[in-house]
Amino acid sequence: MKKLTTLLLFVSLFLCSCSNKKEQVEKAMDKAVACAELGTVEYTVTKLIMTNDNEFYKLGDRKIIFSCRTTMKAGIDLAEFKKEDAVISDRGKTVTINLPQPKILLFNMAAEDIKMEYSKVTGLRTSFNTEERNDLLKQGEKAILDDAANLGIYDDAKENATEFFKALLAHSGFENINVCFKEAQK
């Protein structure tokens, strides 16, 4: 939160200052965005993670299933914004920002929100140990991570940053307002 009061105060400096010299810009947006990520969305995501080991060369199978919770935030890296991104004309009542494009800020699998639901080992195998199943929760958390663009928290990210900075700078007296994305890097 100190980090957010923090941000909006620079950015009022900065558009206070729209109509004064153009180094107070740059000072002003200097200090803005060295302080701050914007969190626009958080999404909480349940997965199953399983798998069934049952190897034709050993006697027996085993299988494991968990169930997790995950917490990400998304939204903007105000570290990545630069002062040339951010664009006065008309007379101080147009401004263009061009926003990095947004990523996972925070990604939370905490410990009590994974419970083993199911575990079965038959035959001669031996149970999965603490090693097998901490490998077996990265891959999940690496596959919700893979996925998150398809839950489309990106796109609402976007959304949520483009509103915040369209009232943010509307309430500071400019009429017209773009907002734009980075292209994406590859």
Given for the second form:
Amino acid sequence: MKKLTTLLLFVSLFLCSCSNKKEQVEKAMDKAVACAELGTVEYTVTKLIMTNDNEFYKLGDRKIIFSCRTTMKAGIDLAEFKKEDAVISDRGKTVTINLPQPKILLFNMAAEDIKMEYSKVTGLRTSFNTEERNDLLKQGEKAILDDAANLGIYDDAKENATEFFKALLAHSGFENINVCFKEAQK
Amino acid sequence: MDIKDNKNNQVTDENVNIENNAAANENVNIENDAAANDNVPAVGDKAEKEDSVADKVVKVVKTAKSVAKGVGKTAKTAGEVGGKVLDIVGTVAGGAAKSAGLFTSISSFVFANLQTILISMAVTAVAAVAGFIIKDMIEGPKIEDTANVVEEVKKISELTTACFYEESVIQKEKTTTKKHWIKNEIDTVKHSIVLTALCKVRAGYDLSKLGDNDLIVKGDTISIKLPAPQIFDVISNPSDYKVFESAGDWSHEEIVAMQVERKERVLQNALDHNILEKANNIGKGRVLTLFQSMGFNVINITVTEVPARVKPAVPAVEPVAPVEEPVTEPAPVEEAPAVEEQMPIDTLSQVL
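Can you give me the structure for the form predicted in complex with its partner chain, which would complement the form predicted alone we have just seen?
Next comes the full complex, this chain leading.
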């Protein structure tokens, strides 16, 4: 009985490991995934990322300034666009499409576009290491993304998407085209 | 309060009586004056004068009454206010007495335990400073608030249909020489770094390349000639990197060089995984669905060029071989739009 239990345990463990391997292989093969994103506007944003690390309890100063150039693309995620979001009426002359709200589809802060402009270390301080520099750049990345709405990228994305679909549908034979946007989810 | 109110009422009544008496005296005087004027010979004039004097007397009496009432009301309000003030003064005095007692007890407690209190305050202050320093050390330096400057705004029409993700490990080692600060010898120093990185490659159609004759509509049939799929971006942001291990000095430029090299490798891997072909296949399906939802029954999708599997320059990938690949996808009849003729395409490419 004891032997049988041990055997069953080993068999079940073996089966579990097989399924895990299968999952891993599937995951590896699924590296390229399908998406349907219509980018309608591209913003190039520059920023100075700087810090002055001179707290009262530290002996000496550390200062660093990076300049970076980032690219943001915004548009419509067509995966959220369903068949019922396009309504054709008036014997095929009028079409109303209800698009999802625009969103940031891409944020690219390429390493080659980040330059260290200035760095100074005084007193008993050590210079910024790789991890600290990367943390500062992450903060800069977040600051730009957080400010995206204030830059007006969503409004431009909406406007361009409307223009794009109006042009496409007009050349597809529709006379009256209404492009609407779904309400933003809270 | 009731007692005070009664008192006030009494005062009011007295005032009224006094006023009434005064008014009565006035009446008496006036009547006496009128009696004195009886010596005047014209009787009709006399009667008229008596009437007007009587009216005046009535008016004076009325005025006196209303004045008396007003005085009474004022006195009543003054009495109420006075009562309230007295109440408040009493409460404050009681509170002050209580506070004084409490203060005395607190001060006696403080003097008795002065040493303990000072020690606990000092410990609290040290703990607060230590907490601040530890928090600062854990969180690391913070960036200053600087402006985000929009350098360029570009209108695009990129339909991304496939994304390739790769998580990889970047491992580098190097050796440098350094003069020993005591011995006059040159030491060899080893530096090593291990980074983990997540890269993303996006591919699809640039619809701004659609030409004037690339979209033709005839009845319920639409023919579209899509441009060749291309790589739009290879993305790897600072938040996609993690320093797993770092020993020695690594400059910003060295890290950037590693990241650029990794991006090129990921791009090549994406091409090896046929990302352009996948973008093409997925993209045709997406465009088909889009036009089906618009009510077209027959949709012909043609791709201008088949993507070539060559190593491109980062990030834009332009296909080379120009081969046409027509695809006809008949869709089930659902709701056909009333489009009878082929639609002219004049400004589509300009608009897109």
